[in-house]
Amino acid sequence: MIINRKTFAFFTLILITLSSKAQSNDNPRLADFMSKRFGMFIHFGPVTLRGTEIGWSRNKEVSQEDYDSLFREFNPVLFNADAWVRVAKKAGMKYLVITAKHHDGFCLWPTHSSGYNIMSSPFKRDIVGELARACKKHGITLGIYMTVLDWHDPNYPIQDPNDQSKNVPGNMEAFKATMKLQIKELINRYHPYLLWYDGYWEKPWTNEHGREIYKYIKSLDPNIIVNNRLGKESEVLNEHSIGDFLTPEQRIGQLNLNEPWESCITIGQQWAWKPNDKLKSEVECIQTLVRSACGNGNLLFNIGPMMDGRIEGRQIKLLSQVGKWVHKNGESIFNTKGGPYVPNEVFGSTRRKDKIYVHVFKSGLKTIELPAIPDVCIKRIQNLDGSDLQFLIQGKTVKVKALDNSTFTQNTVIVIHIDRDAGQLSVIKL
C-alpha cells in the first residue's frame, strides 16, 4: 500500500497522540521519575541583580526598561557547575530542573532563536550546557523548565500583565514556532529527562497550544516526561488536561496514589535569590520532603544563586543538614510507595516490599499508636539502625514504644516488618 505524506502524517499524530496517554498511564521513565523522590529547582537569571522575583518584579519593584536591560551586567563569575551539582547530590537530591528560560524571557543557553540570551551578556558561556554535562558527570538527572509566556516576546500578546496599555496585538503562531525551535535546541543538545513548564494561566494560552506543543516534544523524544502546566488543567490528570505529572506549587501534595504528583516548594520565601531572605529551618526542610515522599510524591525544593553564580553559603549548610538525614535514611524515601497510613500531624508513612516506614514529625512522645492493620502479621518493630522496639497490639491499635524509657523524636523512622508485600495494602485512614 502506497501512503502519501499527508496520510503518513496523519497516522504518525494519532500515534503520537495513543503513545502519550499510554506513558501517562503506563510509563517506566515515569515510574523511573516518581522512585528519584527528590530533586533541586533553581531559579537564576540577571534578575539577580536586583535580589527580586525572576520575571514577576518585571514592572513591580524594577521597572521593565531597568529589568530588561539587567543582561548587559550579568556576569557570575563564579558559577561553577559542578559545585551546583555536588550540593545537590551532598543534599540526597536526584535530580536538577535550572529554569533556561523564565517568564522575563532571558535564556540561559546560547539559542538561535533571539538575541536575548546568555551570549548577549559579559558571562557568555552557556550555563545549560555546563550544567548537562556536570549532571551527567556527577549522575545527577537533568531536568529543564521552559515558559509558555514570554513578556519579552514581541510575537507573545501579553507584556506587561499588569499593565494592558503595554500589551500588543501579537502572533501566537509565530511565538509557538520560537517556541519549538528553543524545544528542538534544548532537546538536541542537552538530552533533558524532563521538560517543566510555567505560565499557562494567560488567555492567549490555550489548550489547543498546549497539546501542540506535548505532541512536538514527544515527536522529538518520546521518553521525556512533561509536567501537567502545558495545559489550563492544573489539578488533575485526566483526559482533558496535558502532561504526566501534577505539580502543586509552594504546598506539598495530599496521599495520591493514582496520580503521579510532584511538589515545588523554595527554601526560602523567593523563588530567586534575595537578599537575607528567610529560609526554612533543618526540621521543616526534612519534613517537607518526608511529609512528599508520604503522601507518594516528589519534591523539587528550589535554590536561587547568587547575583556571583555561587549558592549562598548558609543554603549550602542547610541542605548539607538534610544531606546528613537522608543519606542515613533514604532508604525509608527512594524507591518507596506513599501510606499505607495518611498522613497526619503526628506521622506519615511510607513501604517497601515487606516493610512499612513510619515517619515521625513531633517529638517527646513515648509511644506512638498505630492502626492494627487487618489480615496482617507484624514480625518485628525496630528503629532504621536495626534496634528492636517493643510493640503491643490491644484491639486496633498498635502501640509502639520508644527504648529504654526515652522519647521518640521529629524525623525518626521506624520500621514495621510484615508477612506481606506492603505495597499492596490498602489505604487506612486514621
Ligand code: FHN
Contents of the next structure:
Amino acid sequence: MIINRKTFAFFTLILITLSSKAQSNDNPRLADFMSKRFGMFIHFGPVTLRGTEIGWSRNKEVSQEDYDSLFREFNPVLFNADAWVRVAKKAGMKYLVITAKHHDGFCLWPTHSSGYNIMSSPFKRDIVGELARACKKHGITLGIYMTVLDWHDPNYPIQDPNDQSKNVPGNMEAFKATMKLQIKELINRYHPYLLWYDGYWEKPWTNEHGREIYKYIKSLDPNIIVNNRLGKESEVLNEHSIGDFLTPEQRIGQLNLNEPWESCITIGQQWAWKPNDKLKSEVECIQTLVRSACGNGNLLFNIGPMMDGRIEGRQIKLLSQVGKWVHKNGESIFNTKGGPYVPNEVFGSTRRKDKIYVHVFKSGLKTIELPAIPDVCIKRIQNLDGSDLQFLIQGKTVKVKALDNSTFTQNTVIVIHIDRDAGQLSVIKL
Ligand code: FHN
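Could you switch over to the form predicted in complex with the named molecule, since the one displayed so far is the form predicted alone?
Zooming out: every chain and molecule, the one shown earlier first.
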C-alpha cells in the first residue's frame, strides 16, 4: 500500500503523541515520583565560605584563585545529615536532591575521578554518603544533582563562562569518561532514585553527549529517573528531548496532564547560602507548592546550608511552618492529579478519587465562584476539616459560601464531593 506524505506525517504524529503519553503513564518510577510532589533541593559546597552563588561567583565576586582554594578551608563541622533530613521531613517533603558536583567541579563525595573532592578538605567526610544513609533511615528518597559542565576540569573547554580567552582545547571524550566514572560511583555506592542534571546550555555539551550519558545511566540502573537537562530541549518531552521529566526553573509550570514536570524554586534569592538573603513569606512558600500541585507538577524547593553545615534558623522555621500546613492539608497535595480547573489568580484545584480539592489563593472572599462541571452531580462541599459549606448552582456557576458568613483565607482547601472519579474529568477553564 502506498501512502502519501501527509498520511505518513499524520500517523507519525499520532505515534509520537502516544509514545510521549505512554512515557509518563507507563513508567511506575515516574508515577511514584510525581506522587511525591514536594522535595528539598540543597545547594552546598566550599563557596558557602564566601556566601556568594555556587559556580557563578567564581571569577566574579570571588577570584578564580580564591574560589578554587576554598576547599582547603571548607570544614562544615556542624554538618549533620540526620538534621538536614529531619528538616525536610518536618516540612512535609518526600525527597531531596543534593548538589554532589556543581559547575565549580568540587565533589561532595570521595571520588577516585579527581582530587578536587571532599576528602581533600579538612572535613574529610562523605557528605553524599552520609545524606544517603540519613535518607534511608528517615524514609526520604535520595536524588543527586550533577553538572554536565565543569569550569574547573581542564578537559572541559570552557573555564570561565564570562571570558572566552580562558577557553582551553579540552577533551570531551576524556571529560565524559570522568563523568561515567563519577556516575558509576554514585549509582553503585548510594543508589539514588533520580539523577538531576544541569548545565546543558554551553556549546561543548551536545545532545549526542547527552544521549550517550543517559544510555550509560540506564545501563547501570534502568529504574533510575533522569531530568531533562542532559539534552538541549527544555520545554517538551519528545523524540528530540533527553530525560524523563521537565524542569521549569524559578517559575511554576503550566497545567500539564501529559508530561511529568518539577519546578525548581529557591526559598530565597540565591541557590547557595547567602547571608541575610531575602526569603519568601510563609504564604508564598505554601502557594508555590500548591500551585505546582494544581498544575500536576512537583516542587523542588531549594535551601542553602551555611558554611558550618547547619541550615540557618530562619529557613528551618519557615519550612516548619510550611510543614504545619502540609501536615493538615497534605491529602489535597500528595497522590493527587492537577485540575480539573486550570489554575488562575483566585484558585487552583487538585483531585483524587471522587473529590476535587479547590485551593483558595486570594484572601478576603466571602464566596468563591467556580465553573459548573458538566454532567456531574455535586454531593457535598466541605472545608477539609469536614465542616459543610453552603453552595448554590446558578446556571454555569457553582457559588460556594465561606463558613458563618466569614471570608475564605489564603491557602484554604475546599473539598467538592462528586458522583464519579474526578481524575477522568476534562480540563475546565474559567
Ligand atoms: O546554573 C545553575 C544554578 O546554579 C542552579 O543550580 C539552577 C538550579 O536549577 N540551575 C542552573 C541555572 O539554570
